[in-house]
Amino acid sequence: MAKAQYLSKNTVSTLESKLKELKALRPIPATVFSKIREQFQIEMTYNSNAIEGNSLTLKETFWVVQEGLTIKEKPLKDHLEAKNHDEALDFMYELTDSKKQNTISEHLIRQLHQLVVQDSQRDIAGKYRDGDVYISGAEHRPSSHMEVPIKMHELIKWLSKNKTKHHIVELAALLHHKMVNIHPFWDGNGRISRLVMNILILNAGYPLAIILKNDRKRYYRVLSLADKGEYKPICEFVAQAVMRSLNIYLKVLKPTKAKNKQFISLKELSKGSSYSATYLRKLATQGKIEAIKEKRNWLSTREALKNYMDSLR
């Protein structure tokens, strides 16, 4: 296992111990696995599209993707984006479920882009942009369209060269940032980058990592910091998304009633400890204590807090 350069030791330890737990529970019963995967696929499609401005709710995304329904007063483009993203996820799962070595290439990235925008923006599907773009409200200015093919070629070379130099979750986060930074397509760059990142994550045995819509502001902030060469925040951010998915899988597959392993609110966790809920939230966002986010609320466990306090000693 490659040594992490930007992830904390605690984060790496938590990721690896939880992955070990999950691997011990495999093979997962087909019916259970199918249900969890469906849940993750809908959640990923909803959140990834919502970050980019899609107006469908989580429930509406389920209706459109699974039931083929049309939502009254919602744009056709939003319906097509949901269906196309779901198809791209199906394609990605086919790749990662196979026993073959899945090499990320420019061709694969363009294939995914083709699927993601095939119905909503067919004229640009799978094609690098042929003009320059400016991202409103962002300090970073993407590469000139003349440089995009060169930058994408360099990106694939960088990935090949760095496969053994970073922890896989760290590598996925860095790859994601580099793709967004290049901004190779007219539209769909965020959605494609999150899918490509997950190819590495799934190949390593981790479950799908979902960037939540509720974390959009923090997500943009850590990407902006990475533009300035500060990579630790984006790596910890992606690691937390992976841990959230691991916790959901383990909760379903290995339910426990042990008090110290129950996820509770930070306000509840602060009771009887020397830390306030505000400080615990800071520890959670920095990846110093194991925590997950449900909607807008951070949750952690007494065991996680104890582990953190023990590490200080």
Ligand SMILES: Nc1ncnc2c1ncn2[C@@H]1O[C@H](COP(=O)(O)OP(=O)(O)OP(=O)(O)O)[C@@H](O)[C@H]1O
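Positions refer to the first chain, counted from 1. What you see is a predicted model; the values in this text were computed from it and never measured. Note that the rigid core is defined as the largest set of C-alphas that superpose within 1.5 Å between two forms. First, how it differs from the form predicted in complex with the named molecule.
- Core-superposed comparison between these two forms: the Cα of residue 247 travels less than 2 Å.
- Superposition of the core reveals a Cα shift of 2 Å or more for residue 301 between these two forms.
- A displacement of less than 2 angstroms separates the C-alpha positions of residue 44 between these two forms, with the rigid core held in common.
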Given for the second form:
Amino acid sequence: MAKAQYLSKNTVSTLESKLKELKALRPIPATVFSKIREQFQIEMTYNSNAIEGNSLTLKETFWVVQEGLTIKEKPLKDHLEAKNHDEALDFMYELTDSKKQNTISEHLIRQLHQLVVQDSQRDIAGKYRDGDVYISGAEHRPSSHMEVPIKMHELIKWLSKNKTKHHIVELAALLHHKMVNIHPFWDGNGRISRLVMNILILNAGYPLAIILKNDRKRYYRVLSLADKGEYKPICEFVAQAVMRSLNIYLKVLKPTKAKNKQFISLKELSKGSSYSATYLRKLATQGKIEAIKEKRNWLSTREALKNYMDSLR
Ligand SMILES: Nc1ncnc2c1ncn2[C@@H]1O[C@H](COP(=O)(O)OP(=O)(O)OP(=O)(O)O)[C@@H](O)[C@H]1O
Ligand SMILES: [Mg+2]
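Given the form predicted alone, corresponding form predicted in complex with the named molecule:
Okay, now the whole complex, with that chain kicking things off.
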């Protein structure tokens, strides 16, 4: 088991056993996998932007990102931020999926920043700040802008030195705190730091860890404790976010024992029903029965067929 200095034994073993359970489910049907991932992507964009004051709701974020719609009463900036954050996540997934070139570097961090503020604040995109900042709602004062380059350089050195000294979720939490502590950019520090920590998390095979807007108060509290050298709370906080995602993934993806909920081929489903496989396929492609496509074959469940037949009555 990976070492942990701040996470409890119990937390580490739960994380590891749930990850093992998730890995044992693979390969996951491509459609199911991309659907849940899309939902997480929207949820992450919504929450991370909402924490920093973006006014879009979860639903509106979905409309903006997925459907390209505009919400009349909401500022343009909020739309651009949602779109850009979603693009940054696409980029991150490409990176972590390909397993190429995904070590965290200053270059990568600046690239992510560039994506996140590309439309809303082009003038500062990808650039470290050249002035001093304070964090509203926090006692901590980030250091002078003159120290940012050296602090960021040290951060990357710290990361490569300490890679094996921490459990990966713990490492991600510490990295997150260190980055918001430096506050290297004029704006977008929270969002970027939440993305960067997720590179480590995704690379280890975990799903995205989403810090919920509803947990903002606790999030600020655990960060301020970390400012004082108390690292357990931020580590447990991030671990809880990872655990929440693992639980959702497992709930959605775990093959159910209930026979009528198991995905089976349409040929099998047609047996004992009054429909032919060809007709079921037509229903599936028209979206009339709940079905998923695995490579070229459609799969559905007895329950889905029953629901369809009930709807006809
Ligand atoms: N006590 C703290 N110590 C360090 N960082 C903190 C502390 N409290 C909050 N933060 C971080 O600072 C972020 C908010 O600071 P600020 O509003 O300056 O960020 P920002 O640069 O505008 O980033 P974004 O636009 O993504 O929110 C929070 O999202 C959190 O990550
Ligand atoms: Mg901001």
